[in-house]
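In the form predicted on its own, a lone chain appears below as structure tokens.
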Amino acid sequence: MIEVSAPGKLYIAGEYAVVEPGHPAILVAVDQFITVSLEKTEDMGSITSFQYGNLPILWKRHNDQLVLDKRENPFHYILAAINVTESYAKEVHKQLDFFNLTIDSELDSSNGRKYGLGSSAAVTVATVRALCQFYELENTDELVFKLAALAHLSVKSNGSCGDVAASVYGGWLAFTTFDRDWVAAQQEKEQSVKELVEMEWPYLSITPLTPPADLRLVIGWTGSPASTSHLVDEVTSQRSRDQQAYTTFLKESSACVDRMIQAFQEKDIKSIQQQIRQNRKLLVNMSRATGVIIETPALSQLCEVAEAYRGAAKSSGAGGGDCGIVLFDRKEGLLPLMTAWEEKGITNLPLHVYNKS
């Protein structure tokens, strides 16, 4: 039995712009986990989901490729990684074989709800992962992201891939994304799998960040979801409006968000609080301009109850719902804070940043 987890994620600075090849985001990973469990069988193979009842796909190979025996599926995420990941081990000459896949996720509520913390990205990775051991490939972190990242396209994602990154890499980062139309022109090409990957890809950039001792993150989650990709087409679509405006935002987010990455070189905890602050300015001017509602009622008011207790907050992600972000000075009490929340029905995540070991 294999078993392997992959953490989830929060965006902290960069969100929108980070879509674009060369804008950098800062993400954090954190310690709650989809799990992946794959076992060998013969002559068919399973997918199995506790959030999904219980129930699970059969499938069967044709000419190599997984057949479903149900018209429709959850698993698209999923399904994409082990067809990418079986791709490159045919292309390294591994036999392909037949296995029972169980995903257990914390990154739900218990009601099934999510929280925005990335759960394609995690359960993407943590079936890449499994698949590379089942198969004894290469597990390197720049393979597993590059072979994740391929899935996520596969599946038409619009996302940075970023939360990619921060499921594979762990702890604090700093993130550009690749050119996705490179990546295309080479899969037009006919490049195998196993040649892209070993290709360096145009602006991709991951680098590890340590923050300060003292630098405290809090989470607060509005209850209401949100929709990554949904909100991403929107401002995609409408950012013709005011094409100039886009522009501005790109330079300005990329300069914010360069700031806080030297401020965490620096170690500089007011200095991280600034950019935070200014970035949220930046989203909501760009929200404006776009007419996408970014910063809901909710997120504003879970940013003005930690701006009262010193935090620098913002939305995390995409906005629209699901989380906001605080840094705080650990000096700072934070229980005061949490009680405001309560008032407000807002819920603390009581997450930590997952870093490997």
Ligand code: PMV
Contents of the next structure:
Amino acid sequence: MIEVSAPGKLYIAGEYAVVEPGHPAILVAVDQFITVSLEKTEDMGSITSFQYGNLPILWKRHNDQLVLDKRENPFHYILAAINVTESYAKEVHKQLDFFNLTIDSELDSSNGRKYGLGSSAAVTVATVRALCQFYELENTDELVFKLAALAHLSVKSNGSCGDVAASVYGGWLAFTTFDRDWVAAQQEKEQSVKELVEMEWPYLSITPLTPPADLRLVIGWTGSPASTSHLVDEVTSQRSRDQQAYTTFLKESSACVDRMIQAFQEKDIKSIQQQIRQNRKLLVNMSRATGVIIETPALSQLCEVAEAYRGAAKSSGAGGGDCGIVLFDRKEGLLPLMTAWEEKGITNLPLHVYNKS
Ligand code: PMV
Ligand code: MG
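Structure of the form predicted in complex with the named molecule (previous: the form predicted on its own):
Let us now look at the entire complex, which starts with that chain.
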């Protein structure tokens, strides 16, 4: 039996801007995992999940037809990951086979509750890796990232794939996404998957960061779930309200995250914290300009309380609920913050950064 795990992630900075090719974000992988088990069978395959069984199939109406929103259902990512990886396997002359695939997720609770830790990315990455082992394919991080990213594109995900990168590479990362129009143009040329993954993808960069030894990441959870794909849809449709303001946001976010990356290289915790606060301001302003609520009242409280205890805090990811992150200098004691958060209904998630050995 093959068993493969992939970690969840959290955004540290650069959200929304990172959806545009070449605009940097910083992410971490966290030590909660999705595990995919795969067993060879004869004549019939199956996909089973302990956590996804009760999930609804979401649909909208388009010209009187039901249209599925595939982006919200992990089964579609699993199917897409199988499709892309098997296309690649066939191109390198592997014989396709049957298997039972079982998914066990620590990133979703059994009542379907999500923490916003990137379960659709992790399930895609774990499925791609399991199939690479099953078909005895090369299993490099770059290949797995590109196959998983192609799976995400085929589900029409509007994300940057930063979550996919964090789940593949682990640790702290600086990430800029690829030009998805370029990828689509290559696919239209009927390029094989093999040819496509062997090409260099414009604007894509994934760079490991080494944090200062005393930098401590603390995670607060608001308890309310948010849909990243819907929030990104909304920002995309509302940014034209003030195109100039959005262009400025993109530029300032890039400059802020670049300064943060430099501060990582210089091991300067004060400067990292300063950029976290700056990035929070940029996101709050962008939210005002677009009318899309990123920092909810619960996230504001999470940040304000953390700031009172000398942490640098902001919403993480798309916001609208889910988690906030706080960066501390390890000297600071954290127990008073935990108590103060509890009083405001914020839960500390006891997660650690996951580094691949
Ligand atoms: O809400 P999360 O943790 O999935 O993060 C989303 C981050 C965005 O930049 C808003 C979208 C993306 O895919 O990069
Ligand atoms: Mg989120």
